[in-house]
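Below you'll find only one chain, the form predicted alone, shown as structure tokens.
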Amino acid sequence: MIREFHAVDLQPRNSFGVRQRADRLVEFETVGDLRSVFADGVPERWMVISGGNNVLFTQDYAGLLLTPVSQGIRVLHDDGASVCVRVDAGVEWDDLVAWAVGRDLWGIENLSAIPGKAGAAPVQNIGAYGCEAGRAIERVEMYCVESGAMLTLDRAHCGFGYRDSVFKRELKGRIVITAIELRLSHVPQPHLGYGDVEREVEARGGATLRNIRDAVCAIRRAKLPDPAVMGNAGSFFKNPVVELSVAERLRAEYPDMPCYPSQKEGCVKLAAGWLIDRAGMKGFRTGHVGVHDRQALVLVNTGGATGLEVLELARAVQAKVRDRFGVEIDTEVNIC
């Protein structure tokens, strides 16, 4: 079923809670709604919100957004030791999360309490702690827009990287995510690659699915802001993948700078949060915005802001970094 607004108040439809406005939005359940939305044609100007976590409006929308509803989750097939999962794209990434680790299914237990909707993680392949969704997903189901078909893309055709999938480059603005299928685990599978999650997980007594997602909790809320109380989208900012030569150069001055492995060959990942932190900007407030005091790859909206304020700050950062170590960080959050 189709709800429609128009002249809508995107506030309580984004994480940042900045005040601007969409000419139209239209929530959707069903491939029929689509149909329906799209029969006079392609609007100009279009895109998917889900749950405005990764977004940051700047103006008014002077277009159409489209918002998933629907609330699916059906088992596939199970052949004992894993199993496929369809989810709709308007379920809760962590609800999801929920019904995996109460079911004892093995795959997503790391990406717990990241805000969203199931149809945006292929999108961004959210990741958290050493786990990417795209290593769960086996395909994606999607609207085509352009020819009003049903299509399905596997992973090997995804595209699927560091923040960064084909529905960011080739596919955006043609296709609109309606599912997902997952491919879960009834076999143990614990990642526990990161210090503060192996900490977190022995002292609550092991590595149950459990223990990992009250542990990835405690951990988040520990460090991010709740959005409804502080506006922000989380890490607004992507570790930046550098040559290895320009890694070793920067580790010479500064030995504790850590470093991560990289899937592009010849290169190593760096935290941005460090280089943020390092370039001293961590905590830094100015008008009614910030870096977060205690995450410096989170910008939070402190009361008041505009898109515009948040958008200055982030140019701040990443001039500073580049100032300070000769590397560009760029922006994970989307930018309208």
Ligand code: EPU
Given for the second form:
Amino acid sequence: MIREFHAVDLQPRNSFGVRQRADRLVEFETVGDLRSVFADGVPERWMVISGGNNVLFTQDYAGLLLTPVSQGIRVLHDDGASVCVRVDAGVEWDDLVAWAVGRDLWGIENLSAIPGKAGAAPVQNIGAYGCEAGRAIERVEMYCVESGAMLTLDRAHCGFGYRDSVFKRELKGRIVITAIELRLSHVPQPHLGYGDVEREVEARGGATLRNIRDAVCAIRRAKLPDPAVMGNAGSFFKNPVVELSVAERLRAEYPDMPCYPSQKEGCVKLAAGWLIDRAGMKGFRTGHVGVHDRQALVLVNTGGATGLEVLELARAVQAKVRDRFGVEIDTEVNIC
Ligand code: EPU
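Having seen the form predicted alone, could you give me the form predicted together with the ligand?
The next block holds the full complex; its first chain is the one shown before.
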């Protein structure tokens, strides 16, 4: 069933809590709903707004926004070692993680407490604590706006990379994700290698699914601001992937600088949070915006900020990091 809104206030629909309007917003459930939305042609401007957790509106949106609200989670098959689960795009990602943990299914527990919906997970290939959604996602179902047909893409064709996928690139503005299929395991496969996870899990009595989920939730709660309390979109910037020679130059000057392996040949990933922190911007406040005081990758709306104020701060942070380290940090959040 469709619910349609006009001149809609986006404040409750974006985690930054910025006050902009959209001409039209349609909440949809089924493929039939999408067909009827596009029956009179494709509007000049449209996009999907899922949970609104990775978007910054800097002006009113003069177009159509589509929000999935379908809620199904269904086991498609179970071979005793693993299960294939089909999840509608409108399911809250963390409800899905809780569902899996509650059924002793491994594969997405490290991705606990990430705000957003299941349909958005493949787009930026959400990741945390050494795991990425793309590792568990087997297939993505989508509606093709140009042809009106349904398509299913296997993982091999999803182009998953660090915070990257084909849905952000070639398929951007052409499809609407309606469901994802995940492969989850009955066999324990804990990934504890990242940061504080192992210590927090041990403190809870060892590597059970429940303990990993609780540990990840506790670590996130301690570092990341709750959007319900202070508007934010999680990491505003991506960790920059730089050539080895750049990292070596910086490492010579800053021996404690974190470096991570990158999937890209001859490159390493730096920690943008560390760079922003060392550039002296952590906890910086101006007007109604700021850099979070416990995680410098996160920009916050301290109350009543406009999207433009956030954007201005983002540009200032990028400039500081460029001046200090000669490194470009790109935004992770979509700016509209
Ligand atoms: N660091 C600092 N100061 C800071 C922030 C970080 O020195 O203010 C240092 C940390 O001490 C650590 C390194 O930078 O040595 C990396 O920090 P952290 O482990 O907190 O992870 P991150 O690289 O800052 C990424 C993801 C997060 C995810 C965490 C944990 C991106 C853009 N961000 O952050 O994802 O939760 O790892 O896996 O990749 C998100 O995408 O919204 C998000 C929160």
